[in-house]
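Next up is one chain by itself, shown in structure tokens, the form predicted alone.
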Amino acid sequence: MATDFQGIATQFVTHYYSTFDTDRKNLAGLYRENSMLTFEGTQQLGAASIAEKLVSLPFRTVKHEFAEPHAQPTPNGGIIILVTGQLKVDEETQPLGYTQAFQLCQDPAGQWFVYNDIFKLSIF
């Protein structure tokens, strides 16, 4: 296994949540037209649809805190990443737990992108 999949996963997750917390519309570049997002059971297909969903979420500010991501290589050189953490939105003082899974793939130019993204709040 020549690819540093754990290092790539850590860098990706740090970049993703930093971008999400500061300007969600800039996440569009991490997805492609064949990417899929499942957000709380609702599915979006394609970079534009995913970006529209993320930008339309009903809060102004968000701050993600997360544990070290877990990562494994997948066939054909991809990486699957599992993230657990907490987020705070707007002026809420009580954080919400969440779990998010990503499958990263490389495009023909060697750029990593999100092929699959599953987000679920940890509310029981």
Contents of the next structure:
Protein chains: 2
Amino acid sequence: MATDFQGIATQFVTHYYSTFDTDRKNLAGLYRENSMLTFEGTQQLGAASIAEKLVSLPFRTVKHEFAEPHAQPTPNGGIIILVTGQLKVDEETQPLGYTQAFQLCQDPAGQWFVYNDIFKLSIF
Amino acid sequence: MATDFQGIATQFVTHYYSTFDTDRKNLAGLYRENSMLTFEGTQQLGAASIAEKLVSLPFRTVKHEFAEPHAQPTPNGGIIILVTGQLKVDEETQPLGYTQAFQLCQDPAGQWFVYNDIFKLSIF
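Take the protein just shown as the form predicted alone and give its structure as the form predicted in complex with a further copy of the same chain.
Let us now look at the entire complex, which starts with that chain.
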């Protein structure tokens, strides 16, 4: 049974940023107790802590635009995804480049969730 | 036994780009038969095919500079790494931004190798 990892990645990323841009507290449902987020070097563990971090980010509105994600299957049946894009916050006219790596895994019910999440602004 | 995943990530990335910039055919030793590379959307499977792709890139000299990699442990005892940086090829004065995600795994002898490798230039 071959998993359509590229299709799942595209669908996931579209859903993720659409949720992020509309009501980011709902991102909690995409993480689990053992999920990890590294956001600009700051680390969070677990869905509640991750959602709290994302909700606390100091902007009111945000809009992500992203290029087609690139995906590969991982040894444990998961999917690794690399995304690059730009985001605009509040009334800022200058978009910020960003890059984000995810590993998705399936829970016992077969639902995909984010196990690994590393986010960086593209400032060298 | 806690793995020092951040230390291993930093050590790996330093070794990887140093090898890339000196003699990139030697990168073959960092991959295995089941390793995957997605390079600007083009996919390669296996150490030989990956090394061939990297050696065939159309530049003579290259120099990578990179920010501190961000790493997390993965479910199968591996390490996921996100790196952003800049590279300069040949006599080009303008560096190119890039982003790269790795997943490292351990082989039966305990040696770390690249299972997943996704490389993108930071052009949105």
